[in-house]
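Quick heads-up: it's one chain on its own, the form predicted alone, in structure tokens.
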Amino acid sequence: METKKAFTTDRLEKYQTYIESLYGAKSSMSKEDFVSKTSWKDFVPVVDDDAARFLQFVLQMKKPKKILEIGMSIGFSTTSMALTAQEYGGKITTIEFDRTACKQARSNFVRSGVDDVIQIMFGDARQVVPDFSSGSFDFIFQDADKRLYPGLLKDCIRILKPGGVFIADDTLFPVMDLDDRWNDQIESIRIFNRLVADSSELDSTLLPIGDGMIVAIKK
């Protein structure tokens, strides 16, 4: 019986290269271009182009009016989503704890013409998220410190409307060959992935987009 070929890092890179050859030219904004125009370079890594495209794709399908992003960095994913959200009247609230990142992101939003779509909330997500009312958001994208993921999940589910979409980035960390600086975040992602998969309140799957994205819908 014929078996499928092993899923290797080299194979994944070939897949990504092929996908970018198909869709890269159609993207409204690329990570490389966005980063090149950002003066501050000491920022937390941002999502890859395929992940940004996927976020835009989901927004186009669901057209959520109230969007929450947890973890903004310099605002690449925020801008990507805002370019789509402004087409149908959606608004984004984004949380970031680094003041320099907030300042740089705000500048990037103005340059990209999406600053009127985005509200920046400076602070620790562990203090900010619990203050939101139940059912406040139609769509939540989480890309903060991975150690926060398990502790924030209960509130993320609470503040998400029934039928709303929850996406979390970097969820393939447990099976990736990562730089040592990420080692202290791997176990938190492993715990988070299991919590989401076992949740009675969510229907979910984990997609090999970027460094892994869990996509869930609140029942």
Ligand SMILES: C[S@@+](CC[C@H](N)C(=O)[O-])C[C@H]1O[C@@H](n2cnc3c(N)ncnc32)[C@H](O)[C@@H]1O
Given for the second form:
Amino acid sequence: METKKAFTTDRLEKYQTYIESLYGAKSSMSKEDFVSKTSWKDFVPVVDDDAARFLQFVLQMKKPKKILEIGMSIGFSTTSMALTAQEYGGKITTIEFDRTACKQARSNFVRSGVDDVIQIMFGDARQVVPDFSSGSFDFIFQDADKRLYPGLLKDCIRILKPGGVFIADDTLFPVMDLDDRWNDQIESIRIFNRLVADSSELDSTLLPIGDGMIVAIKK
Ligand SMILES: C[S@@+](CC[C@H](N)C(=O)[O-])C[C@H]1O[C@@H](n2cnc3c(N)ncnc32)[C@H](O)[C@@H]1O
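With the form predicted alone done, generate the form predicted together with the named molecule in the same format.
Below is the entire complex, every chain and molecule, led by the chain shown above.
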């Protein structure tokens, strides 16, 4: 179920159409197909195809063995990453606190043949993330409730190994044409982006992929 307005800038739509015409057919999976095979439809939106491809691309480049995802929903991004991670022996831990989403994601993982690569941690990321030891992960994808991003950033940096990659989705919210009911999420992203950009522990940039992906490397 898509709840937010589309990013309507003509220029970006043109970019996306062109990019899809080049790479859409080559993708190992598509959001439309994944969602059509998912029986539960009342899920929180998942990343777009270009964002899923970008996650796979970074995994292919860095080959991180220990991957953490925060916010799984029905597991589209998790499955995309798992298809790449299983080629080189990477494992994914993914956190989700919605029981129905967990159940649906689990069956999606089995259908996609990636369940052996993924460990679902059912629970609230605000409790789960601080419990990980320092340097536990080579790669972290943050995609939970945007209001969590600023508060979890310190722990994300702590549990990432030096040289590890941190990616957060939806980081162009502050410049998108969103409904007023998204205001608190937009404000959280504004604070989060500033913290990441100014962090002395990270080298980062923000890419206009999907709804914006901040990409950082821990120094
Ligand atoms: C944007 S969706 C994730 C989409 C998924 N990464 C994908 O692209 O396929 C965000 C998910 O985070 C979950 N979530 C939000 N706050 C959470 C929290 N505090 N702890 C665990 N999960 C949370 C929501 O239930 C929702 O399913």
